[in-house]
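Presented below, as structure tokens, is a lone chain in the form predicted alone.
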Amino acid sequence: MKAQPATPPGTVTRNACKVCAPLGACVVFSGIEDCVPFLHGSQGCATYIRRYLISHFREPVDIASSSFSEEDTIFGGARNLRAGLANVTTQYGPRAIGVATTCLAETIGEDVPRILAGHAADSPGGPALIHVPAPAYAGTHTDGFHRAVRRVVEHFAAPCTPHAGVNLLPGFLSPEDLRHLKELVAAFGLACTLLPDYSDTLDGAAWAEYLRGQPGGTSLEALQRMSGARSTLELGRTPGADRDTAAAWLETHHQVPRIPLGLPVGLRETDAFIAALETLSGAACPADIQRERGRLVDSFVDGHKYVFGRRAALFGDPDLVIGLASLLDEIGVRPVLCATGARHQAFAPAVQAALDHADPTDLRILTGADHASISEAARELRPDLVLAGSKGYPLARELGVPLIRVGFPIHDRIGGQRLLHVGYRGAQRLFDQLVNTLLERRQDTSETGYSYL
């Protein structure tokens, strides 16, 4: 089976199953200790994203812009650049800042490196600059995520003294796997860099008075320590396919082994994960995940005459499509529609390589997607349910099936930024919500009705 191109080329998209490259940026540097995002374009970029991630995460957050006007779209925006930089140093005091280009200034050729460059000159002291092109029609969020995280690795990884630290790039997740991701780690005794670490500026306490910043994030000392760990964890097979990769990046300039796996989502990827971790760190898998494992399989055992054959349909960011159809697959449900807006040559094979039991007849995998092609798709397929973010409500409500929230984004319903998919704790908790979800559709469809089921 292979993937299809949800629409031909020139076809207009229709509903983008996607966000802006700049939208991945901002949320990497979101998550780097004392550093504000900024956005080289028009105002309207980063008020777009900025209420996309708030209405997410529920958190404040400040996305500095150079604010294009037709002027600066025909002379260059380097004089707003500038004096955007010089407001941010001035009234935020960060340690970094984080230059996204948009389609605008990407459009018309801006030199931004040398813009920098020649800021930095002039203000000696000030914080450290970092660049990433990220126009939105040269990829999605999820692209411009990756795209980032390469950009702060090669901006600052410098040679250091080899440790015994491990660097963890986990790829676009929820808060709260960050947090557990860390659990995980820690438990078997091994330092850790996580790029980006974004669960506490992204999903904070309550402040009792004002601050600037959200604390948090990954320390710069912290980065510039990477090129010197025993390893690096890249989480995500599409990235995983493609060498321009912050891992890559490392494993080619200072010599720390990449190790590339799937988002561990689900029992046999969270293995990989867990069996990676017991390698690096010598030491057996702790009592406590392994009773987590047990607890899981054993509620596979108990739910399984609910949810054995039917029917899902699910569409996100590649990698967690990924990741669910291969837990789906485990627990006897059909994955029969995968799709993403991403266009990644590596989405289809994951998919496959991640089905043991799919039958090929009756799965279509679509990259490049819109929410109308998808549609197109689940109607012809007659799904029982869908796994999406909130833009498959639509979609899950004219086909008269449940929808399990996963993924990002989440606007219609609060705790988006507290989901675990990660773990066999979060699987276990996506593997009960389904089961529930199915039940209560059962309940509520009966003539009936069931008390005891």
Second form
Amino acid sequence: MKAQPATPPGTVTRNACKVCAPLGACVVFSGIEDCVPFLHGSQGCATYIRRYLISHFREPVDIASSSFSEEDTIFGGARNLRAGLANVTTQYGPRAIGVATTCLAETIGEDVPRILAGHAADSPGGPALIHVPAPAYAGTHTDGFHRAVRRVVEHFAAPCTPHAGVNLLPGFLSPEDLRHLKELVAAFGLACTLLPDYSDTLDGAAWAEYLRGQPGGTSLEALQRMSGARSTLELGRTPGADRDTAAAWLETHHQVPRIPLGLPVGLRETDAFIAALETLSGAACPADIQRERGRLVDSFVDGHKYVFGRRAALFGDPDLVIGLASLLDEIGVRPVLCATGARHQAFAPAVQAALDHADPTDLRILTGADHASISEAARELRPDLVLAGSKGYPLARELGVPLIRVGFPIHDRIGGQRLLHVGYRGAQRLFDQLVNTLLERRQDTSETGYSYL
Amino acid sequence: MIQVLEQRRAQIHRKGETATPLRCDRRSVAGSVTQRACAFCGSRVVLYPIADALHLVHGPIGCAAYNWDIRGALSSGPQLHRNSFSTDLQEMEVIYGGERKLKQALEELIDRYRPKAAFVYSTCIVGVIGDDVEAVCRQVARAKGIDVIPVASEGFRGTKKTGYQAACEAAFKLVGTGDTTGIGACSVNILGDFNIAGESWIIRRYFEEAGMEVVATITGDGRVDDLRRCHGARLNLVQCSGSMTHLAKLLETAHGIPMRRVSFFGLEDTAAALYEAANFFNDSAVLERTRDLVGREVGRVYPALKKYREALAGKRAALYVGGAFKAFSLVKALKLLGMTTVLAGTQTGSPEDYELLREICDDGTVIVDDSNPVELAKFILELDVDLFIGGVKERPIAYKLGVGFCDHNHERKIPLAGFEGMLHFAREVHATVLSPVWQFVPRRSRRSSASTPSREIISPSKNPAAVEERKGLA
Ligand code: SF4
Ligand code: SF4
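I've shown you the form predicted alone. Could you give me the structure of the form predicted in complex with the partner chain?
Full assembly next; the chain just shown is listed first.
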């Protein structure tokens, strides 16, 4: 089956299932130590993106902007960009500034690399200036995310002596996911550079005093040493398909072998991730992780009948949808609708590859979808449950089925930044929640109201 | 020590120390993490609640997507406004122009949703690629037989204020096109209330009870046809001065309808607003009914505030809100709760606004224009505040620093307007300021172990007033 574009290109987008590229870039820059995200363009974009990120992470997210005015759109924003960089430097004292050019700056054709080079030359000892072109018309927030990761790597990677550490490029996951991934890699005794690492910067502790930025993030020193790593683990099927990722770049320019994997969501994909860690470290999987896996399998058995044959609609960021489809498939839930707002050729084949057991006659895969088209498909497909971010709520409510909140954005619940999706532990949490959600629904809608299920 | 950017010094004052007028009404300093949004955002705020109109954002996807259903503006009927429609411009359209796509999008949406009118918002990029949005709107309007109104809301044109103005111009295109027969002599429009959490309904009820007809709430629970005939009202009451004054002025010039600035926030201001209108009509029956209503409501709410007042007495508040009128009302309302305002700031105040704000605040109150997180944090700490009032973007700063927070912008879901709104406000403030969680945040836990525990948090279990009040709330 081929993916159907949800709406014929050229028509209107109704309730987008994506946001814009600069948001993804800002998340990446937030995950670098002492780095301030900076949008070159009008100030509205920065304010909107901050608001959006804040409502998910519930953390301060500072994004500076060059605050284009009407004149700047005619005469160029170079002066503003430089003044802005100087002001950010004074106020935050950062070691790096991540400059993403928005639609506006890209469209008027600003030569940002030249402006940044000029600024750096005039202010020696100033922060590193990373540039990523991020117009929304060339991709979604996840595209902006991956492009920013690549630009960061290109910017810092210098020739360096080979070392035993590994690079881990996780994609757009939750801070809790990042913490767990670090834990897993460390359990194999591997030194690891995680990029980006916003596990603390976007999920930090309460402050005793004002901090210019949250502590944490990938250090610049670690970034410089990525070119000498033993391997790069690249998670997520869709960026890998494009072959213009950070991992691919490191392989081409610094001969760091690239190991492309899916997101470790569900048992099988986590097995693949663990197997890669075993190969890299030469160590066997530690006993406590094996036990975690054992408990997961045991719980699959305990709960299998409650979920078997249930129909699920899932949508959101492409790699998470692919990962969740794989998890659902291995427990006997049928994904009937898998949709994403991004337009990736690789999405549909990857979803299909993840499905071993589902009945393909009943499966619809949409790329470039918006929530209106997703809802229209869901009305026909009649799922029993929806897996999506908070944006899935109107649909779940309309269909009268439960919503299991996953991924981004979560703005109608607390704790989106602490949702665990990856590893055996993430699979365990998702499985328990899934089973219990279905049980709860059955209990609540039963006339008898059984208290023993 | 947290620094303030040199260029921003003139936009910050401390009452009693500086005599020169506050510098404001200018664009944000580049590189400052402004809390302000863009002109487009301002236009969206104002027109969004018109529930039976189509709202199409012309531009790349982000501008529209960040706006999807984020506001608490309620409609009693159609829900069309809650969608986020975008032309989602792609690279080819950016290069060759987006007019064709805009036209297609409009036709498709109008056919599908049959709206009463359509608004088309231009975003920055449209201003740069030079689409003739007006021409497309004219064409589609002719073909579909509804008003299709362009909103010149390109973000870079300015701050929210610029966007308010563009929205007022757009809304005004509908005004005067409807039939006004049947509108009585004691009739008002309420401008600048957006029916957040049903506030327009509360206010409308007051006026109706007092015998005054509300022709249109603009734009709260708004309808295209209400706008068309609102020029039949005899008086315009303008709340939230920043956003709707321009429309009121247009109505005054074109239709001779006088305007009054009012606020429906707080007991004092709500009563003043009702009396203002009643006095204007000089109708003894209306005046009497207004007096009865105010007496009854204040008599009901004021005693209920007492317990909050006791618990909150002496607490210190900082506020940073969109418009200045809201700030005035908040300062007064906080006073009514026994609290002191130590910081007052707005995103878009004018020099006169800041003058007035200075007058009603105590000495030492810091007054700021277009602030940023670093500055706000600096003041929160230096002024040792217990409560911060602002929007979603300010919330994490307050929370990180261990300070209570109350949301007072368009995203809140609790009605704060009118007499009963004051009660909700008191509950909100009380729930955050007196929560026991603050004892654990680093700043407080350190302070309570210091030698001067004078402003230590009162834990509800130990505070008799708070215990009383918990019973009352149960
Ligand atoms: S592009 Fe312009 S209109 Fe859109 S959010 Fe940014 S500043 Fe506002
Ligand atoms: S889509 Fe482009 S113009 Fe709109 S908010 Fe995103 S970066 Fe700004």
